[in-house]
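Next comes just one chain, in structure tokens: the form predicted alone.
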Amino acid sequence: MKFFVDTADTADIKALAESGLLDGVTTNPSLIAKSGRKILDVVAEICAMVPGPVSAEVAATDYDGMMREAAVLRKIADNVCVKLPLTPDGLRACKTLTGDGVMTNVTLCFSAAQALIAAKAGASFVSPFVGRLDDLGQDGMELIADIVQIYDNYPALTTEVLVASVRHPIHVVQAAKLGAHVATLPPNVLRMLYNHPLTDKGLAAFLKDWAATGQTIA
């Protein structure tokens, strides 16, 4: 499974990229707004730090507007992935951009039927939002299972399942068991993947015992 980080905080991205755990980045208008910076500057900086896909979302809701904004975003760097809403105009823009060799991420997916038509439109990634479904009392992971099964039935579909709205490590493990290709995580959730109190406790005990020996290795 590939790990993307869901943020526009370049300091967090830089630290995670240096760890070797990061395969890509996703942003959205809300995250860009939170950064307080211009979208073109933020995306350019991220693309220089991360060689993998960097999702940058259009703000327009009509096809022509999406295509104009996509033309600007795709010029930032070769690893820009244009993020589009799962609407008729978004799917049309996806089809056009994919046909022109541009990576695309179709976002705000909440049903298997939506995921199927996103794949038919040629999306590089489809982003089902598991946490938001959980918030409504539904099981977001059931959606992931359905999408993975459908895609597996048709090898000609090349769209990758990018699990979004991830709230905790259990989401990540469940998605990996189901065969999802990517999970995009907030920085704090990504760091939770390697944190465990028993690891910390065990390391503290080892260091205490080692100190008692008076030895050094180097």
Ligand code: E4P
The other form holds:
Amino acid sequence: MKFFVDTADTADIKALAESGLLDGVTTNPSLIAKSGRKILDVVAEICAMVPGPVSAEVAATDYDGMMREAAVLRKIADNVCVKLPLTPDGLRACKTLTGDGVMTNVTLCFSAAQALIAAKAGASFVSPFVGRLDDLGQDGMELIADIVQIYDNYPALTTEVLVASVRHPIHVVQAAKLGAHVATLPPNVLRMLYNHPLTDKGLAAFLKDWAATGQTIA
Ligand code: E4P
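In place of the form predicted alone, the structure of the form predicted in complex with erythose-4-phosphate (E4P) is requested.
Now the complete complex, all chains and molecules, led by this one.
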């Protein structure tokens, strides 16, 4: 399973990229706004740090506007993945960009039917938002199960399921059990994946016993 980080905070991305476990980055207009920086600057900096796909979202809602913005975004770097909303115009732009060899991420997916049409449009990634469905009292993971099952039925569909709006490590584990290709995680959730109190306790005990031996490994 690939791990993307869902942030436009370049300091966080730099630190997480050093782990060697980061496969890509997703941003959205809210995350860019939170960074307080210009989208082109932030995306260029991220693309230089992380070799994998870096999603940068269009702000236009009409086909021509999306295509104009996509032309600007794709020029930033080869690893830019143009993020488009799951609307008729967004999917039309997706189809055109895919035909032109551009990576695409269709975002704001909340149903299996939407995921199917995104795949038909040739999206490189589709982003179902599990946390926001959970917030409404629906089961976001049921949507992931449905999409994975549908895509598995049609091997010609190459779209990867990118689990988004992830809120905690259980989402990640459930998504992996279902065979989702990618999860994009807020930095705090990515860091949580490392943690277990028994790891800390066990390490403290090993270090104490080791210190008592007076040895060094050299
Ligand atoms: C995905 O690409 C989105 O940027 C993101 O996962 C949205 O998450 P949120 O529901 O926590 O805002």
